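The chain below stands alone and is given as structure tokens, in the form predicted alone.
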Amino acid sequence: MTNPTSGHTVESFNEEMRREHRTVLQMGALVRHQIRNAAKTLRDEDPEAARKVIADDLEVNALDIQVAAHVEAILARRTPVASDLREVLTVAKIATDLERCGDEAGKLAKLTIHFFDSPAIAPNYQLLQEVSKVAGFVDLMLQESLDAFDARNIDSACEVIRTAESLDGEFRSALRRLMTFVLEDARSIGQFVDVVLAIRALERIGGHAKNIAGYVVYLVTGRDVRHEDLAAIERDLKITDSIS
């Protein structure tokens, strides 16, 4: 006998997951806004705007807590399995990575305050250009990973993972360029350390974007690819496609 409430239950679950999906995308938009604004505060020498970036992180934190509470309630009420369970877990994991991206954006904003709240500190603008360059790079990665999640697009997710594998090269190139400025003027060594820490924060955002892309692969295929390189992921996905 057909359960007369089953259709309603399935639709109710789907609506709950659509709500969490929208919340995660909202979090992503806020975090990307933080990253862009944090980089802009450096270019504009604006410590007050940097403080606003840091304050905005409270909204991201609140959404992270909201998603966690909703996920806990869904697991308790629905006890989802298979693809439904993967969807719930993926939402929770992405929210966590986005919250950490917001923290890293806050570190970048604190660099603005460090440099421009004290008139005694005169930053080397060539050093700061490297920060803006890497910020644009990881912001695009984050956008593409969220787009892949929204569309459940494995190809796009793999492209983010491919980009992430080149992020280390971008970071090393930035370090080499920064070292040339230090060699020309040893007085900038303190600023060099500060800027390197900022770029490291941005590099971690790129790492979180890669994590999100990996969660997309997990969501669609059930395969956990967090500790695999792209070649192995693509090879196994092709094998799966040929079997199906």
Given for the second form:
Protein chains: 2
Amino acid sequence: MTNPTSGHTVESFNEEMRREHRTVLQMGALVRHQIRNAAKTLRDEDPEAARKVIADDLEVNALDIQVAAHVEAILARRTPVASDLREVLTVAKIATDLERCGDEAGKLAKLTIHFFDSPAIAPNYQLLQEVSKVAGFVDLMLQESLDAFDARNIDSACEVIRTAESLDGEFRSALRRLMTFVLEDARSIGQFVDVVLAIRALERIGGHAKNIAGYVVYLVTGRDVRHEDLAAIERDLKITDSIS
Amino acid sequence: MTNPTSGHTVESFNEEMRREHRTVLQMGALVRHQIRNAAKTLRDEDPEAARKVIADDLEVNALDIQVAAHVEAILARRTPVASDLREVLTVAKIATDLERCGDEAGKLAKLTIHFFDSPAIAPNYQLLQEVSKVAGFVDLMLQESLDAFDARNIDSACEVIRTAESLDGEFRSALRRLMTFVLEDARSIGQFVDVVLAIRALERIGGHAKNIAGYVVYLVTGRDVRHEDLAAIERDLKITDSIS
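After the form predicted alone, can we look at the form predicted in complex with another copy of the chain?
Once more the chain from above appears, this time first in line as the rest of the complex follows.
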């Protein structure tokens, strides 16, 4: 409650926060759209569509600026405390992470441009297969983290954190497979580098989904779990559960 | 001013903010220490020291948690507005970016481990030269962004943003040089990938330095310049200067 003596102020705060909550979910939908579209431009071998995906980032950036400005105004005018304050801070943090996901999606779109916009040599399609796989994987992670935020669901948030912990291993396996392809055809080294960097960008999106899941735990419990491992988080949440 | 009717509150706010300001600079010093130490472990071929650099990240993480908790407490108790509020939010944002720089420095330390901890093949020293160069470059950028924050100096902040705009080009040139080395010795493809990822991690530190410089412009002017290019920022700042 921002001010328990004034029902009007409380109502206005809730209304303003509902609006920011919706904006953040809208940003999330846009970013997921960017990721899936970027992956599609790669399958369709369509550099023109890839340029559009990069341009779409302006919309995400504009929403990011808007959320930051609203958050500042809400903090100044409503002076929220406790769980209300956490809600405001969480919205600001999620918007920042989503904005960076948009940048990473742009890097995936650049891969399409590098591969199919007047390529110097024939595209190595084996390399591209790995990218599609990882794109689908992190898009799902991002969806799950945003759903967890929308429903304030800690179990789902922990599930995202669990998935994220296996992400580095997945990335390393993909790299090993990619290396065998480039050893078979050394001329594709430039394409190989582009693919490695695109997969790294996608891995970063998975990292942002993990951050968002961490914020959900903070939002609901007040606990900052960003630097803890999942076992510690779940153990403590269970203890809290059994006490309450 | 948090509350112009109470000198005591204003004084306490300023005191608390001085403390957070110092903590953020301390975090910055630690992270720069990590970057330089990680680069040194590579020159010294010392995987043991590299493990220590990775362990040092715990200290940075602890400071990050501390700043976030203090920021939340200051917002709840002091309810700052206007430039005071911007100061609180800036400190929180810089701490988040510095914490991520610490993670990236850890990736550089991992390169030392991959190269020199029971390596499968002889290290390709040509590949490593590029890493040292980029490490020195982004360490300097980070220092300049932190100095700009400490002095609230917009000109220095713009200089960091200018440097950051050339960073992608530098990265691409380094990649091209690295590719020629791996073409001469295809067996070093695994080392090549590790180096590419380490340089990408360093480039991310440069990106965080740019973010910090952007927050300095926001802190001083109230303007959110994260998604603007430098020419637009400088033009508008000049116009503001000549009016005031």
